[in-house]
Every structure is written in C-alpha cells, then in structure tokens.
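Taking the form predicted on its own, here's one chain by itself in structure tokens.
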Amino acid sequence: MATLLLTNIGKLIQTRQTTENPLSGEDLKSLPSLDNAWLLIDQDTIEDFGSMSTEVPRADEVLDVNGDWVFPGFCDSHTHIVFAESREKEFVMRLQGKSYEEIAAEGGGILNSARKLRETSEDDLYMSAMGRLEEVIGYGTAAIEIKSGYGLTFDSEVKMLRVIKRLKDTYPVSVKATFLGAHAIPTAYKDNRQDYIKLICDEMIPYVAGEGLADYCDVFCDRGFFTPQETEFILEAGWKHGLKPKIHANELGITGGVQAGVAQNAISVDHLEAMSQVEIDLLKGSKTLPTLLPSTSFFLGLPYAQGRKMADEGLPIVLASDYNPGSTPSGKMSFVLSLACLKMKLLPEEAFNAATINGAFAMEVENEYGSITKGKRASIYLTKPMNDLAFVPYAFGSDLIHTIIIDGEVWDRK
C-alpha cells in the first residue's frame, strides 16, 4: 500500500505545523484541531491533512471514518515493562498497612523483581514483555521508553537491555532504552555500596554504551536509594560514554534529585511527588523536563505531584505511565490523563499535550511523534465521535479507541 486517505474525520486532534519546543504556559492549554477533516498517509508518514471543504487529494486506498475522531499516538516516556513476574503479594501487603520501605525490608520491592529476573531466561523475558508492549500499543501508545533496573548485576542488566533491543527491532513503535543499573543497591553490596557504584561506572556503562544497548542512563535518586552525589557521579560516567541522563527524583521526599538532574543537564526528572518552590524555580531556569507519574500515586497512595502549580508556574510538564510490576501495573495512558485531570487539576488539553508532544520531547522523538504534523510518523488512533475532548479523561473506565494505525498500517488489536 502506497497511500492511505482517511476522510470525513469528525475531529483531527493535535494538528500542528511545527513542534520546535515543549509546550508550557498558555501554549500547554492549546490543543489545535481540525473539524470535518481528511488525513493523507504516504506509507509510514503523514503526507498532508486538511478540511473536507477544500480539495481532497487522491490516494491508493480511501477509508471513510464517518465522523470518528483521530488522535496522534501517546508518547509514554517512563516505563519498566521488562520484568519477570507480577507482584500482587506486595499489593496485599500494602492493603495490610505496610509501607514501601517495610515491604523492601522484607525482601519485596525492586530487589524482589531483581531476584526473579536473574532466574528468568532472556527468551521468557522477551515473550512476557511482548505481551505488555502489544497491550500498550492497543491503548494508543506509539512511542515508549523502557528502562532496565531489575537486573542489578552485569549479566542481568545486559539481558534486560537485549530484550528491549529485540522489542525495538521487532515492533513498529518507537522504543527508547534506558540503562537503570542504579535502581537499587543489590543485597550482595549492601555493606559496600561504593563497589556497586564502581561496577556500574567502570564496567556496566562502558559495555552498554559500546554495544549500543541504551540511549539514556537513569538513577533512582531518593531516600534509601542513591544520594545526589552518587547520582551525579554515575550520570557523569554515563555522559562520558554518550548516555544522556534521566533521573527518578523526589518520589519519597525532597532529597536533591531535581538539583542533581539540572546540574547534569538531564533530559527529564521523573516522579516529583515531593516538591518545593525551590525545585520548581530551578526547573524553570533549565531545559530539564518535569515528568509526572500519577498512576504511581494512585496505586501506592502517595501524594500526587503538584501538576496544577507546575503548569501555572510555566513548566513544560510531561505525563507518563511508569508501567512496572511494583508500583504501577498499568500502561493505559488514557487513565493517566484521567488522574492528571482529577487529582492534579490539569485541563484535558494540558493533559493531552503533556502525554503527546511533551512526552515526545522527553524521548527526543519530537520530530517523528506527538502531533499530527506533515512529515511525522503516521502512528494514530481512532475513536467514535464525542461531544467534547474532555470525554476521554471523564470516561475513565471506557475503552474509547477502536482502531490503531502504526506507521500507516492498521494494528491488529489482539
């Protein structure tokens, strides 16, 4: 198939001529759209779009969508979808009143996932991750970042990154890989954390970068994990080998993660459930993107990030799912939008922008994904007609998407 023309689109969402910068302030509130539209796809690329009242181009195949709405695919810039097993037993422990730290002390949490992953073959990891990737594609995600971090040994971290690379090579969505060897201190190094940090910097990072297994280097900079000083040391090692920084910051407290991220020119600092005006002002003077993960707060019962305040302060906020087995066992971005609106008081337009174009910037794929723009990848999804854009976050339990198109091809939702 060479060209595909979608006609009679009820509303074509996120139509932009250019996407040069992440959106903030009043721009974050603006979600341009086109009523009664057509969209022309040439193989895997958006060729053009316009109003049905103008001249409609010819195409090899024409699909009359009869008033359906068309959206660009979500850009989910923070996930951990490669893991060995789910952790529903810890879910019950939380229901019994145990804290994140107490569960970790009893062998749960990240170290539990690491232990199980070391015992799981690469092929089995790949097969289970395939299912999760296909699941989120079915939810409308077209670009995704996937982190390692459940290995915590040289061999297991590399095994995870090889699985991510196989996903990238197999599936038509954009997959970015992040090395997160500094997710936790493994049990074997609990009395000598500096040796583990040395292993990360002297052995893991050079190998991962040399083999082209990751785009980014991440550190869990928070209470009980890595200090800001350790974080900067690790990220500097990543920079030396071409791995750009990202940081898990301020999930469990105000612990200096934002400061470390800005100092290292991190692409993003993610979580930010605990923030003061100091961190907000620091981000305002930087290019580091604040990424909010409301599903984590929902599942763990943590305070929600101050999305409304950050948006009002002019920060280019990003929304992502944090899909992982322990704190967010869901990659449904439409539910992330609902939480952002309900719990962070974002407007629907702000939430959509944060989960599409700003998410694309957080993965450095803004020239290919995040909006309906000529020359970008034709990765979109269709819904039935709605009265208002707000219906998507409003109807939080409904599956509104009925058709997925990835790189110009209809995706079979299994």
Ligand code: NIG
Given for the second form:
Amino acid sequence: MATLLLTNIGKLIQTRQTTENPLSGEDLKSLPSLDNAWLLIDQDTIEDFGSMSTEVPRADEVLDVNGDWVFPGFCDSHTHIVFAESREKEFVMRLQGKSYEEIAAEGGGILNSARKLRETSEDDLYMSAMGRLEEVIGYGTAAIEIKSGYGLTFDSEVKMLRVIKRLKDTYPVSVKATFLGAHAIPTAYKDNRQDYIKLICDEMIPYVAGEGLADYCDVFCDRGFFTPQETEFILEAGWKHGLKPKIHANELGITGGVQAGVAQNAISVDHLEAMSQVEIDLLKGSKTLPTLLPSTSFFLGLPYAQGRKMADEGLPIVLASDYNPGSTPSGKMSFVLSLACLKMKLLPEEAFNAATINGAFAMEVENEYGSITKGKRASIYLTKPMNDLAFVPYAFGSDLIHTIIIDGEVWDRK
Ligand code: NIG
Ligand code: FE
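Can you now output the form predicted together with the ligand? The one shown was the form predicted on its own.
Now the full complex is given, and it begins with the chain already shown.
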C-alpha cells in the first residue's frame, strides 16, 4: 500500500511544523493539536495533515476513524528490557523491611540479575526481551532505548548487546543501544575495582563500539556503585570510541553524578531523585537533558524527582520508564504520565511533551519521532474520543489504546 489517509480524527495530538529544540518553560506547557483532522501517511512516513474543513487529499486507502484521537508514539529513552529473570523475591524482601540498597550490598539486585544472565543463552534472552518489547509497543511506545548492564563480563555484556541488535533489526520501532558495563562492580572484582574499570575501558568499550553494538555509554554513578571520578574516566573512554554518554545519576544520593554527566557533555542524566539547587543550576547552563523516572520512585518508595521545580526553572525535562527487573518492572508510559502528574505536579501537556518529543531528543531521534510532523515516521496510536487530554493520566492503569500504527502499518497486538 502506498498511501493511507485517516479521516475524521477527533483530535490529532502533538502537531508541529518543526521540532528544533527540546521543549522547556512555556513551550513545555503547550501541546498543539488539531480538532476534526485528517492524517496522510505515505508508506512509513507522515506526508501531511490538516483539518477536515479544508481540502482532504486522496489516498490509496482511507480509514474513517470516527472521532477517535490520534497520538504520536511514546519515546521511552531509558529501559533495561533485556534480562534473564524477574526479581519478585527481592520485592517481598523489601515488603519485609529490607531496602533496595541493603539487598544490593548483600549481592542481590544487579548482581543477582548478572548471575542469572550469565547462565542464560542469547536465544532465551532474545525470546524474553521480544515479549517485553512487544508488550511496550502495545502500550504505545514507538522509540526505545535499551541498556546492557546485567552481564558485567566481556562475554555477557556483548551477549546482551547482540540481543538488543537483534531486536533493532527485527522490529519496526526505533531501538537505541546503550553499553552499561559500569552498572555495578561484579563480585569477582570487589577487591580490585580498578581492574574492572580497566576491563571496561580497554576491552569492552573498544569492542562494542568497533562492532557497532552500542550508541551510548552509561555508568551508574551513585552511592555504592561508581564514583564521579570513575564515571568521568569511563565516559572519556566511551567518547574516544564514539559512544556518547547518557548516565544514571543521583538516584540514591547527591553524589556528584550530575556534575560528572555535565562535565562529559552527556546527552542526558537520568533519575535525579536526589537534587539540590546546585545541580539544577548546573543543568540550566548545559545541553544535558534531565530524565525523570517516576515509576522507579513508585516501586522503590524513593522520593520523586522534583519535576515541577525543574520545569519551573526552565529545564527541558524528559520522562521515561526505566523498565527493569529490580527497580521498575513496568514499561507502561501512560502510568509514567499519571505519576508525573500526580506525584511531580506536572500538567498533562508537560508530561506528554516530556514523554514524546523531549524523549526523542534524549535518543537523538527527534527528526523521526516524538510529534506529528511532516516527514517523521508514521508511528502513532489511536484511542476512543475523550472529553479532555487529561483523561489519559487521570485514568491510570486503564488501557485506552485500541489501535497502533507503526511505520504506517497496523501493529497486530498479540
Ligand atoms: O535504573 N539504578 C540502576 N539501575 C536500574 C536498576 C537496576 C536493578 O535493580 O536491576 C535503575 O533503576
Ligand atoms: Fe535505569
């Protein structure tokens, strides 16, 4: 099929002529949309859009959507969906009083996932990750970033990145791969962490970059994990091999992660549950995007990042899921919107912008995803008509999406 025309769209959300910069301030509050609209798709691309009251173009196929609303797919710029096993035992340990950090310090957490992953074949990892990717496509995600970081050996990190590459090659959504060898110090190196850092910098980074297995380099810069100095050292090695930084910072404490990320020109610093004015001011003077992951705070009972304050200070905030087996076993972006509104006091429009166009910038896919713009990918989803856009974050937990179109083709939700 060459062209597809959607007609009688009740509201076409996030319509923009151009998307040149991540949105902040008053721009973050505005979510342009078109009532009673049409959308013309040519193959996998948005060809044009307009109002039903103007001239409606012809197309090979016409789909009258009868007042349904059309949204651009979510851009989830921070996930860890390749893993071997879920960790509900640790969830129960937390219910009984242990903290996430205590569990990690006792060899659970990331190290637990790493043990399981080493014993799991690439094919089995691929199969389970496929299931998760299909799950989140069903929640409306059209562009996603996926990290390694549960391998923590050369072979297992490469195995994870190969799985991500296979997902990228198989699915019509955008997949960006991030090398997160510095997710934790593996048990075998607990008394000689310098050697593990050397392995990351001298062997893992050159190999994964050389093989084209990663787009970005990440470090878990936080209390009990990697120091800001170690983080900068690793990110510099990444830069030398063309891997741009995108890091975990300030989840567990104010530990210098934002400073390390900004000093290394990171694309984004992610988490930011623990922040002071110093870090906010530093981000204001940089191009590094602050990415907030409210589902993690929900699941771990951590304080929420100060999304309202950061937005009021003019920062171009990004929202992502952090889908992973330990701190966030959910990739549902509509729930991220609900939490961002309820717990961070973002307005629905701000939350949508942060989870679409700003998320696209955090993966450098802003020319293809994140808005209804001519020339971008036709990766969208449809809902029944609503009275107000706020219904999406309001109706938390509900499944409002009934049809998904990826690259111009209807996605069959299994
Ligand atoms: O982003 N914080 C570091 N990494 C993941 C969680 C890892 C895990 O517990 O498996 C996160 O929350
Ligand atoms: Fe994470």
